[in-house]
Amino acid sequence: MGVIDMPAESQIQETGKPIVNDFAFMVATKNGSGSQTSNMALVRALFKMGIPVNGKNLFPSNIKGLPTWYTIRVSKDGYTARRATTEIAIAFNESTAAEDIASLPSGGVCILPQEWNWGHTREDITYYEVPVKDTVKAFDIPTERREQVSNMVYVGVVARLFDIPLELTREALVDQFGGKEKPVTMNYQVIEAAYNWAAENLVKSDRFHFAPMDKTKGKIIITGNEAAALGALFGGVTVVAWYPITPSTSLVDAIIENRHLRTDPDTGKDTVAIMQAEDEIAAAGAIVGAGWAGARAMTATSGPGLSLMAEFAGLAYFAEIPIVIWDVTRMGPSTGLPTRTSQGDILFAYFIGHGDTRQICLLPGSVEECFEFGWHAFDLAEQFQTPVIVLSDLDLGMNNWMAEPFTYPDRPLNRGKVLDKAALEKFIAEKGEWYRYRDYDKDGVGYRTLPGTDHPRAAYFTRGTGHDDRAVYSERSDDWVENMARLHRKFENARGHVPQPVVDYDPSRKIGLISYGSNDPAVCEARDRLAAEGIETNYLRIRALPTTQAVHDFVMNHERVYVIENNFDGQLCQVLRIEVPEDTTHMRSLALGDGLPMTPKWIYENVKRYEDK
């Protein structure tokens, strides 16, 4: 195993052996500039060199021209957290350049523009100065593209530079561009010209290389959210309401364009409808309106759209109307930080809607699991017929990550208790009656028709007001109290039907962490930090709301917990001593929201200076 997130400055000084598939890289750039094309032809080269590779965008919410990074990290051994310092600045953003020389480590690398004139500021890194502009000018390249295509000379210094074959970075655009040969050989043009720019002018002096691997061997790259959306693809969404807002917008958008995947194989017609509300409220609405006619449906959004959801929230759970919502949650509260990653929504999401309501909450920490909870979703909705919200992040659904390709759904589709003109009159012969809110199995769960069912007892009110178990208006404390109870012991059953936590536990060991979501990288790479210098831990990540039998287990199980989650007040850890109601006094909160992913480096020194004490 490598060195494990040590400060950069420690990898560089402690040797002078080469640092081979062992770091990271910064690219600083403009908004709107065009970066992420090159960026992501550095991440797919790496890729195809079969490295262990993540990327993780950090831009600006509100202007073209501001500025934006984009970190690059490569481990030989497979980690992919985000790392707290990197080794590599590539500054081509004049206005930050100062900012990010000063933040590289001793030791370190600065590759700028050679027409700035910037200067040597330090003598302890490394720099390369390269010719953007005249790069470019050598080739034709419409004026409105020029600032797009300079990012690629810093695709071939670097490919030159630390040892990326060149023919790889051409074979990464060919993917970028989905075969297009016009912007490929565009773009390569660039890339070469720089390449051998490099290879004749920069002389290398310094230790950072790249060296093929089979790491990477049948693995895909891809978002959370384009998992997420070809998973609901899978499990057979039928209607999508959204309004636009970052950082979901791409879900829907990976809907759209995967659509093809479900049209009708008799006349070529789409299978899925797609409408862009005027409002979040209204693409709530619109959801809760199709999923109560029958249709898989949902929507995309995050915080301050789920705000504007929470009524129609409540009213699917207390009408029992199954819909799934993705909340791919950024910085809030209000509109905060609407390009920065966060987990602060999980309390609202578990208790939207006003009154005694608990919804269930998934929580992927993977794009594989992205796309497994994005069909599972839908049949929990059904089976439960409530409303199922999947809370992902900025950081797992917008950045690029390495996966093994999706598991096809091993079961058919689970459409819950609905009940059909023939299944009806089966239930009737049998019972006779049928009511829609009446616990018949004991599980908390109704059965329920839907608009449309050739029978004279299908139709029934649904209702967001006080009722009965017939679905008959009601105004009785004791109507009240025994649905509100029937509604408890279904939630109650969920627990043994939502996703279960992925544990390891060893019994010798006394600390436990738990945590959730994107933060399963950093948390798995503290860990073996912390063994190293004989901290011994067990973990558990959470998968799900309600929480199971074996969180609680965990949580007693330990002389001390440390729930580690990317927001301010710790609110996994708030809600885990409702959900475990023993004395907790042993379980610490590690919180901290600072807008960016969490890093092994900070969950390590914090759980270090605790058991230090």
Given for the second form:
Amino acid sequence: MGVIDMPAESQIQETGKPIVNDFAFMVATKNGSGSQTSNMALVRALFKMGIPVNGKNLFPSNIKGLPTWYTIRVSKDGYTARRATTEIAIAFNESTAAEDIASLPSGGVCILPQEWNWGHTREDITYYEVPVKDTVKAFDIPTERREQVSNMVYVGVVARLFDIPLELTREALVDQFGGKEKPVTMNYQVIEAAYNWAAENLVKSDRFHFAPMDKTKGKIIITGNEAAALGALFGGVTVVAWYPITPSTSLVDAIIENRHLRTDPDTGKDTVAIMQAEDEIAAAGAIVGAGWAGARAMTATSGPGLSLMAEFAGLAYFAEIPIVIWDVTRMGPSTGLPTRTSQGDILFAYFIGHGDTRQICLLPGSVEECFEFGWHAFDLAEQFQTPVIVLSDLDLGMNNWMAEPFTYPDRPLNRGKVLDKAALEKFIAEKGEWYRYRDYDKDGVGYRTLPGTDHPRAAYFTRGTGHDDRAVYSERSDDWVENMARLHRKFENARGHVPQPVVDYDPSRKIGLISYGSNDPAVCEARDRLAAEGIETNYLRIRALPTTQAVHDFVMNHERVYVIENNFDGQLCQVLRIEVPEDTTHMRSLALGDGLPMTPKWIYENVKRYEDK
Amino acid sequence: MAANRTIGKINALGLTREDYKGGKSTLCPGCGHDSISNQIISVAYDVGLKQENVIKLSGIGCSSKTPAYFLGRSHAFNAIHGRMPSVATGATLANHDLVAIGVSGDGDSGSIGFGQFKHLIRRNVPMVYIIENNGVYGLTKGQFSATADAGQVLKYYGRNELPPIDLALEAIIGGATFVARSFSGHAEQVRSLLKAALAHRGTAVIDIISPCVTFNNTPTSSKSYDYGKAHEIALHEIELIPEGFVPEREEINIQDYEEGQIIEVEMHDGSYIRLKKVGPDHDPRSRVQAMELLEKAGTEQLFLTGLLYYEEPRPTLGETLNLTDTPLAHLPEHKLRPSKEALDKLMQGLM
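Starting from the form predicted alone, produce the coordinates for the form predicted in complex with the partner chain.
Everything in the complex follows now, all chains and molecules, and the chain you saw is the first one.
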């Protein structure tokens, strides 16, 4: 650690000059100590200064006590990806302090509690020792709050040393506590005291500074899970069934928190049912039942939960029931590493269900897309009468991201082909019949009726087992082959309707990068750095499966293609080898899967490694 | 068809009993389940049930095939093994106007879906939950289920050493507000319990012993026809008196019965269940008595049938969740998508 082998990752080695708005710091604390409030106060204050900022929580699966790290990166150029190195360490966890200090690059900064009497083990970094206990002791703070409030000391010291206006830390706290005066005052008094102590006692001897900019004006800051929740609420979700699982829990929490958006002002009653199920099987069953009966139904889960939902996902595919599953992915294997990010479910999700199934998957790459796919997923599910699985991940879902304010849905709800009583009467009058799975429009999608439709011919029998196009039980081979052929037509038809990839393409460039999801900021930054060294790349970001013609063409139009993803097996690359039938030996998988958000450095190094050959 | 309808052969909706039938059964001839399907058809016809408002739900197993054999004008969902309860939960949340009839078996509800069975009850999902209980797995050819008698011997699977699960007792413990046991050979009782269950607002569980003629019908099995016919002890005669049905009520000559021999239970819609004692003393309004009775039935091998437990229903799941009166599935777009102003306000708050 501490070796900076990507030249551009830190300016620290260019001696002398101040380093402004282009560095990262890490806050090392104990899990459960309440440091998240302090970290978010810093992120919000920097955001208010107009500096592009991104915070990432790298935390253990533990309630209290184990070490946790929070990294905050400011970038005048707007880069938001995680950096492998941080120049500043706020070492507030004695058990990891040695490691944290050792990881600093030469010229780095360490802020740590004075009372540890740690000693200066390195001569090439700057130490600032602050009296945490004494600062807090001066105030009448309830014992149970003391540990959390202690973390405000580093907020005050950072504000003073690196130039954050004190008032902005207060405004950040007001946002954090939803304007509640008491906690704001309790925390702010400590920030202020620490700030003043630093002003009187510390001599600044490092080169790092924050300076106001105007790059966050009009932007919002939000997590992907909150964005997804708002998307679902604006998408008309009516039934949410779920079972708690990290890192998806905060998605449903945000639906619950914003449920007021869907309280009918006329009656004071809710237009969305939110039910915590007994497990993920029941959650999946409830949304399948609800989708069948006409609800816009969704669940949110993560890998282990998706495993339990497999049978229902397959049933919904064959029974042709619209449901939306958010899979906020985390590390496997098996029960997985619940607090470590990953993109390891894409193969499983794409083919989930036994028998021949391929499911529509959406791959949001930003919080804006979490919002957009939040509502759009229901339109696709109802249009194609099938499950839609949205694959977010822990990094996107649980961390705070800067974003443009969300755009209001640009089209009305698409409820798909549903025949109510009048429409059914008209349909039968025109066609002389109506059968549930008959492909009247040759697009693979039949017309459905909802239970409760007041017409003697509205009913049909829904089953996962064999049926003919009249929804009648059948074990005949020809019936089933015909049904599968229609489902295939439906799936092929969906290619043209799922979100299309985002492509940056110049025919003169010979190298293509393909990625998806939360890797986007790291890919964008890596491309800039590669370009600075003369390695020009094109970039295609996949936003949905099945893939489209554009993806096929992109793969085929380059001499070399790198598929960048955050899992070990290169799962998207495997999918692309299926979707692109031609020889794809020029396509190479760059797959990491180390449980951490992707860094530009890793992409840069790996692309360069192969390109230099 | 209309020409064949004569007075007395059509119900309040102008439908014949034939109109309430489903497809032809593919179960073994003589299966107890077919008898239950027939009682469902009769009851639906008798009470003038509007089939278009009914949903039929099931899991997997012989019992779960039966929704195809009754109420052909009702939507049906043959789901996956043991998970009918969650599907019913979601469907009734989406549309609380639907009348839900679930058909399950002892494998479905007593084993693979035991958790879902209990949690559906705990949530008080409004539905009639029928268990067609034969103590054996039929479609996989004769394994013991969790309700099989202890000590019972089956041809290929030997002796069952484990105690049976009493699904009616489990339903009461789980918080069900209507719990009954019946016998598919006792058609009249099945019908009267179904009528009462349909009038109940909440989860109504009816555990019906329904013999498997192929794998578990030896007279020593407590799930056989012979055993049932010989040993059934009905607790009451059961009658559902519709709302406002005053004249007949007055006709009852209470004097004919000793005190405690007639119990009347008022339902939420103003109808009531009248129970005339025919077996051992039992007041189904007492949870403790009901559990004691089933405990005794278990230890003394008594086959008691009838309404075991009834209580004033708790709020249904939808009521607990404070949902709109308009079913969620019927809400128009302007009730489903908040305004642009609402989004802009949220965005302002995040800046």
